[in-house]
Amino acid sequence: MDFNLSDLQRMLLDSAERFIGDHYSLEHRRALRDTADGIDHSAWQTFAELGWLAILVPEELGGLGGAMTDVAVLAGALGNRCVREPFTGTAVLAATILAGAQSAQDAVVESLVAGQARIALAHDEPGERYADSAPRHSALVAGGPGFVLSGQKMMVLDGPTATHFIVTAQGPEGLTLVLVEDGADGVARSDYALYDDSRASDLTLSGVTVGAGQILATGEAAQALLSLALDRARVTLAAQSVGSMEAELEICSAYLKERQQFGHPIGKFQALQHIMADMFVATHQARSMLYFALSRLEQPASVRERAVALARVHIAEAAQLVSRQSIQLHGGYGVTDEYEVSHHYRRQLVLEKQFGDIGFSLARASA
């Protein structure tokens, strides 16, 4: 695998850094907390215009037919500025599942690429923790002209912004992936903010009518498609985490040069230089593990799953070290809302929990 950026990836990164750097200031992110769903809708349309939402969509469906290496380049730039838009759920998870769906979803994919549809995965259920392969309590049963869907879902990431949900349910042929519109009869949503000011929802599905065309995959095909989509999402989040660590290094380096103590920049103190050295090594090792996971994504499922799990463990542990030491280097006021490092710290905590934390990934790798 060639880890050097291609010309297209370099162009992608340059455009991403330029737009995100100009648009996503600390003040802008703080202002988004007061909005109903926590995202910048005009920026989301720019994502679509720049082609970011179409990277993983096959060319025959109107996308760019790109690769996860392209997504990782972009995700690093998003993580560098703590961008909380629903990129992973829509452009990675949903795009992967819709591209492999057994029923044609051309209209939905077209809306996704255009920035009109935002799609969230509704998988986790009350009483469980990261039960990716466990049978679902949500049920899809035959009824009326098609099927009826009932159940509860919790921690649906980016749920308040979603126009559609991909719901996992237990159907006649086992695990079933079902596409449901937000606002459909029988769909009730309870929204809340997470620690980093991103949003999530709990869903109650009460006798939702489902047509055959809304069933995306069933049985073993559904399980394989869900597993692939989740692993791609995990790697995307890992890339965001690495981008956030690199931003923390830059912020702390600048701060140590500016902050004066006893008439000297505190960056001259050897103890603080040692902390920065540890952060630097951890960040570069994390990027190496990201490359390791990317190099295994197209391998058989067992190889892919173990590589992604190991990468997630290493990157999450490195992120904890870097974000905590960033707070330490800034002193007590590093945790305050006015300092950039506090936003990266909170973002890293949430990224580590999404789609499987360190404990889950360790168990997955050892299994």
Given for the second form:
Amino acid sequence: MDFNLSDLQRMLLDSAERFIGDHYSLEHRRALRDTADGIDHSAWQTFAELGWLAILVPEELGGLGGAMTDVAVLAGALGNRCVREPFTGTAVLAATILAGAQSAQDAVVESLVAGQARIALAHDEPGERYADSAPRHSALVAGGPGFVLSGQKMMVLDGPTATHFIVTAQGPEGLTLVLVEDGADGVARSDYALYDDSRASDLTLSGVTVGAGQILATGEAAQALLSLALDRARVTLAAQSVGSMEAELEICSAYLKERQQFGHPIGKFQALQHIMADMFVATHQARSMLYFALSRLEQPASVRERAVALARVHIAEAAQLVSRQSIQLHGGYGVTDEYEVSHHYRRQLVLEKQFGDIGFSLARASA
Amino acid sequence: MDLAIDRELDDFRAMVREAIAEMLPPRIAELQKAHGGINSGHAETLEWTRILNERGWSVPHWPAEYGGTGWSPMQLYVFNDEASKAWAPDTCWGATHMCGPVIYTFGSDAQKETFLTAFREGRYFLAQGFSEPGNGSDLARLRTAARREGDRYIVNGQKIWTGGAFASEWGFFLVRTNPDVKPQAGISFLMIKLDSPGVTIRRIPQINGDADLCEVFLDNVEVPAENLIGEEGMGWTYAKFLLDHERTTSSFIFYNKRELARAKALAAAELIDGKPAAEHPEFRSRITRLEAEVTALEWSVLRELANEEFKYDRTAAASTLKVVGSRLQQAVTELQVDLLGPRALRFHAFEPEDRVDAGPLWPTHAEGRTANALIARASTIYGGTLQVQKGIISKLAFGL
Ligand SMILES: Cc1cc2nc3c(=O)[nH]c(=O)nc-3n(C[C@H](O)[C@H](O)[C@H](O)COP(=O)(O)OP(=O)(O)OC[C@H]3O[C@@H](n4cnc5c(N)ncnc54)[C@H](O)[C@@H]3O)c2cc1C
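Moving on from the form predicted on its own, kindly provide the form predicted together with its partner chain as a structure.
So here's everything in the complex, that chain up top.
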């Protein structure tokens, strides 16, 4: 076993920390929030140039053929600064599904790697939550030259800036993953912001024409591909969460040395020292759990799923402890939008509830 | 010991419930239900105060000569419980519960006339200007200076976390009038009109999308000396009086009861895998555990209201209520967020003019819940942080 970074991973982390550290200041992120779609388009191009979008794309499709451990290294750096660009949806979830698609998707993958295509999963439907394998109400039926797709999707993460959607629907062969372009006839979006300032959409599909080339997977293959992609996405979120906790340790320990009350730095108070120590322990354990989950990602689905669920429970609970105490240690400043810790808190909340929250993961792990 | 609640209170409860139902405009109740919390609903707060005042109920806890109702502590408890259940807003807390009692206890007749009347009638909002950027927990060393020049004070300094200052006409401030004595002894209690020249107010954007907290900059602000409450140098004593005055309010017992009831309603309405959340064991036990804790808190409050003989310093009991009450505010609102699952993540604008209709896919009960949970993080910070409260308990109860 070797928990140290490989030379390539070290390079990846150095360049990620440098770019993200320089670029994603709190002011910059707060300014992005006020833009129409919330995303930093020029930074996204840099993501592409640095090869970040290509990590999971196989070499034969023009990617780097990297591993989830590489993604986790990068995701930690994204989490450090609460970067909320649509990385997980596009470079992990969609890249996984497209690479495993039954129909060749070379052009879309190429454009994803180049930073042009951003692809969002449209799975959730009204009245359900985290229903990974329940039948879809969205329906794909034979019609016209190929198929017709109709349905209602909710909370499509990063929907407003997506160029394409991977829509889950019930088709003639069961669960079907369909690639739909944004702006296609019959696709209507209703966009909104989430509490971490990322964006999502509700998607209405009314008689959207679908050709055979847009069918990515059907039946059991579709289910297997979707759950693999979701588990990879969950681990990517967990890695961001660990990155966020690690940043909070730095921010809070610095604050405790600098902030004075009663004539001392508040870090002199043992009550706060113990809080910092608890945060340290939780963060350490969280990173261990991340490695455990990463080690199980290539194993049979049942082993993988349980490992990811265990990791999600443990990491999310650690993240709650760390992000809550980070605010507490900052006193009033902690609940303002002008201090980093309130952004980490909101980001952690969103990371916890995407693609399955603690309750969902608990049920999955104890099933 | 008699652990039964006085039967006569039942009639009183029925009476106030009916009266509140008659008086409270549904519009205000709905707003309070959706967005109430630590929020900027200042206009509704004042409107409700005026409505209560018409019935003589806006300051029921004050002595009768200043407009109180003469209700017993238990009757007051029942009244507040019913008002909270009906989704009535509070009255302006700073005025009716903090500054008011200081003025009727230590103020001059002229001050009583000017301020108590205005507070009782809900004429304006009042801000509390105690904390400073460098002095939060360590309030006694506050630096905002008031220099006496003839019949006025010249005030210079900065306050922060001054809740609602931007919407307030007046503020009650702690200022340093004597830099040469020990910190506590040099502090005075001053009323400052917030439209005075030299006062600049900046709203602070918060974690929950609101911006109720403010910074107040005081630059050579002239304050008539008649705005000094009581004696110079007694500000610290008055501030302690004010904070100790109501030992049970920091329990937020009414809020906690009401929000737990809301959580139960959410658990019945929210479906997970086709079943109400309330039928999922994980949520069931979380709700039940919180119900036990809220119940214990209510009985701790009742012990305090009934003036139980207490072996320890009473302040330790007040801090106990604050420790439990603040933790519960967080736990109950977090439960609400978890009950909503991913639907809790959608941002809802705080300012009424920015609010949009989320559309038919979105349950209206989702709106406001996350904002409330986010600002509940502050409940272990304001009014003496959790760490400070624990310090008080270990010191006053055990001399540690
Ligand atoms: C929502 C909200 C509303 C508020 N409203 C008002 C208002 O209307 N008017 C007003 O004047 N003020 C108001 N406050 C200010 C509030 O009273 C202060 O935030 C509080 O006293 C803490 O001070 P601080 O923020 O400077 O934190 P600090 O005192 O800097 O505390 C930072 C950390 O140090 C810890 N700490 C400090 N001293 C000790 C110690 N001795 N032992 C152990 N740990 C310690 C704290 O617990 C905290 O974790 C409000 C605050 C909030 C968040």
